[in-house]
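Heads up, the chain below is alone and in the form predicted on its own; it's given as structure tokens.
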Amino acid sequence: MVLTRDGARATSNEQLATTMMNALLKVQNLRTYFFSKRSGRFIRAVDDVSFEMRPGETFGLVGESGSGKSVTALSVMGLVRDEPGVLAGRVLYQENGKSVNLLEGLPNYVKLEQRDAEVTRLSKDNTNWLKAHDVKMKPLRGRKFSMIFQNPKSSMNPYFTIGDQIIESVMWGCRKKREEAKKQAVDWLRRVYIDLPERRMQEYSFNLSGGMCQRAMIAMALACRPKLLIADEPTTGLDATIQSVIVDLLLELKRELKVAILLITHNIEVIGRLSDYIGVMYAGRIMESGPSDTVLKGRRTARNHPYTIGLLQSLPGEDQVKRGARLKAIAGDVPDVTDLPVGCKFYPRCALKTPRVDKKCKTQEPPVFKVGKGHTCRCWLYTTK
């Protein structure tokens, strides 16, 4: 049973149909571990998260680092190497109405044992289901789906020139001889705003700017206009004016291109800016989710999950500035994902939990309510019971 972007359930086959009609990409209660060898525990890197996005959207994930934001990214790029990696879950893609699900036959790989929602077992054919699903996701990858990484001097191959490196992934992805290829690219660095486009394709990635670097990323992304883009951090480790051109630069392109856009950020005047609809990750769990505009409000009467809340006291406002006001700060540590809490995973550093609900939040992990139009959240707080 899945929860709908309007909050309502969908329990049948026609119902999840129906859902899909103007999805572009729905996933389902995705899961996805590590292990630690030096715990002996399974990490819960990604542990029930479902969202969706429609043609054009928007969505933002935001929250800590060790959230779980750029593994649910990487786990729908099917590029989760280490094992167990993905569990269970669907990843369900859709165009011209045909609707595929990109984990279709993982249960086959994974053997999975459970007692009190705990993984007590747990084997996985990790080798032979990579070799399956890579050949499942080898036709999207660069033509349908296409992700910036977080670190774009690290994510060039500094052994080949840019150029090369654009060149190369329109000939793959839009199946172009080298000719035409080129042409594209030096296109392509132009609408991202590089000077000197056809000077730039010959130099390496070590020879520019952490910021022209992140547009070569974007424009060889964006090079085979793809259905999906999945930008994990892309203004991370940038001065704040480059950051804001940056921004800048992907609010143009989606308006420009209609691509959908997956975007993974602790930045959250940048989701802000960028998201038609967010999704607030703690300990590996949506916590909260909606459009924007209701999310960002940060307001107890929003109806916002506690975190949310926490997250968004901890910005500097104007005032605070003028005063010389120190931060708010959430308190305590992000969780060990290894060692989870058995309750509400936020209870250990809710500032807002009242005696109404304080046996719960300890002792029992909050469902999704829905408390708004399309804005969900897992908090006790908005049970009436």
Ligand SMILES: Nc1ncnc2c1ncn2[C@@H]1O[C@H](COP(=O)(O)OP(=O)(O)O)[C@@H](O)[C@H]1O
Given for the second form:
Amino acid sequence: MVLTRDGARATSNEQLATTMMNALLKVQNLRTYFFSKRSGRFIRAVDDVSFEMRPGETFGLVGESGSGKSVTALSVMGLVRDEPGVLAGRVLYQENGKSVNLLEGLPNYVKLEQRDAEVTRLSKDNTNWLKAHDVKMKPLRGRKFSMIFQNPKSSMNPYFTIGDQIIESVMWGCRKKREEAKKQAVDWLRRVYIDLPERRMQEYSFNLSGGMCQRAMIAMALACRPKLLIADEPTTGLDATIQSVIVDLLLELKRELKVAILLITHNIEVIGRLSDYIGVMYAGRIMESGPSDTVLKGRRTARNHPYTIGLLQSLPGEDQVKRGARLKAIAGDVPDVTDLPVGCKFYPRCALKTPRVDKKCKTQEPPVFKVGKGHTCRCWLYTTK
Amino acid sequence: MVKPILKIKNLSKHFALGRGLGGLSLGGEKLLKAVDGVSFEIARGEVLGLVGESGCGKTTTGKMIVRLLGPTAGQALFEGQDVQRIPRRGLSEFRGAVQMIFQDLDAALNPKMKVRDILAEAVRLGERHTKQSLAKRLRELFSMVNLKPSKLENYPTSLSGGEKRRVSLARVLARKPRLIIADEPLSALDLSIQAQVANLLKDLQKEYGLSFLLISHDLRMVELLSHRIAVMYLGRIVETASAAEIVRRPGHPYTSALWTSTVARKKGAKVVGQLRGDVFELERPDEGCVFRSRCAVYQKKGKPKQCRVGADPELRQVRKGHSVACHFPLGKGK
Ligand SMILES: Nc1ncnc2c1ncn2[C@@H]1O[C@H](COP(=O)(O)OP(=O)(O)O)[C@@H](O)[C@H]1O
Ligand SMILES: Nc1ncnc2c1ncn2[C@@H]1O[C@H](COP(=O)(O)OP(=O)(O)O)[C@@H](O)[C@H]1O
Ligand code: SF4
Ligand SMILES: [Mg+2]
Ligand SMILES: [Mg+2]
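Given the form predicted on its own above, I would also like to look at the protein as it appears in the form predicted in complex with the named molecule.
What follows is the whole complex; the chain from before opens it.
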């Protein structure tokens, strides 16, 4: 396979519009790699990832740490700086009937050749790539796309008050004067249920609890009514009780503002409560993707991916919590990103591969199979041949 | 009745708070009552789950049990002996018998030492060995935690999270402990690995009749692994009961809210007073029940006086083996 420029795929505006239909964001065949000096190999952090989001919809990316969730989000935001970084794919964004490919022309700076699982040739002019991409992304970041992170304390600036930070972002994001921005900031703090918002405006992030900080971040991210909110592990590290408050808040804001949310978390319960659609990531790939309820059924008869099934069955659930019961653990260890198996990345741990497909699983990467309405799996079990 | 392996009596730990810390102290020095008059027991071979929001004093309690911290008041008695009064010559034995596993996967694993040497060091603290018998013992420890012997030659940095957790367990087991304080033993692990390690903990506990204080915020895991559960709120134990009972019939409004307000609740499950707000946003009342500012029952009953004045409610038995620290325990009189 040789992936060079996307010139081969025509990107005239009309054609884009047809592919977009009513989508807000469409990510197609995204690849983002890094280089591991320690092992002298590429880390294929995001490999051939595709998904789409419609306005007001929540797409949940779930997966264990290191599976590539954050890198996917950072690639969409244009915040991957390390080399080689984003190498291929399209990020289509549509607003008011106009569509753009945010990665248009960028493959010209990249030469990537791979054979099977090996990268045989790779070069990228990262400086110019980043420059060109920034031109496209600057007007969108903080205005149309905004992002909140895990550990809100470290993503807030400890030298400025909460108030100043929200005001700053409102001034930039909504092009408002300071006075007006201030009013808006207070309103937003109230909206995320922070008591005494005027007083909290004067405080520094280290004086606030984790839950309060996260709510302030959410206020900051939504104040200018972005079209897309990327929430990367917004509840991780918070107490269960506070997680629940954050989830409820996001649900409420999602309904009111009709903002699309790309929700990233390793917490299946959080994903389940918030998402309309779910993508399950493993070793840089989306292994399964589909409507939330379908994916979370996780029973074999429901036509799910063996990894999803294993993960769901390993959780202590309603019925497993019988004293003395053992959990159904997934065997084996998390994959080493610099040394992935040749065929299916889940092969060494898969408990559901059958003799019919075993050889294929071991030697060939499964493509994306359609298994139901809007429901896909990267698994040979679903091949019809 | 059989003597408990651990008995905690009125254990307290107060920290002096500097000004401005946590935004709570306005004015002069204030005391943070991290642990405030806690009492409980663990029977031999029992797993007691300790749950509560972060900052409620779980780790501090654990550290006092293993003598990493001295209490401000009260006692922790291990096999009848006050741990603070163990004479110097008995300390080494105590440090083997009662051990703590920390949440941080890298704690206790010196990155500059091979796994083999880390374990050998621990083994030698309690046993004499020849070269051969040591090698045999190390293999034995490794098989107890389901690790391949080849991993003995690794350095901790080259291990996965699950492997690190297993090595730290092997290191603890090397000294034949009788009581293990496991502080969030699963939370740093990948999801697909948590079930493996939970099963391992369960097997070890059964096979060797170990006693555990299992500290965790994962309520489902605690429910699965514990015989009994104690719920902590701002330095106090507010409820203890068997795991089955506490989940089915919680007596304290906080316990009930804790279980139902987690995201894990079933879709559409009825919420008995969801916990609005977060512990740290609220001033801790000086008098009355510390939970009242978040308590649904207190609101529903029209802020009764009992909850506002006097001391924090004491733990009182509502049923056999089930105690609740609340003036209006749930499910009473039904
Ligand atoms: N800047 C970087 N340089 C090198 N490797 C990286 C970088 N960012 C992420 N990675 C690696 O890429 C993989 C995916 O990471 P990430 O997307 O952060 O995972 P997660 O699913 O936990 O969010 C991991 O193996 C990670 O170590
Ligand atoms: N060495 C210390 N000095 C001052 N305060 C401390 C110290 N250790 C813990 N605390 C405080 O004591 C309270 C209880 O902490 P901890 O026992 O770690 O809670 P948990 O383990 O339940 O999260 C917290 O408010 C914490 O900030
Ligand atoms: S492709 Fe094969 S190995 Fe991979 S998940 Fe499917 S059945 Fe399992
Ligand atoms: Mg991440
Ligand atoms: Mg702790």
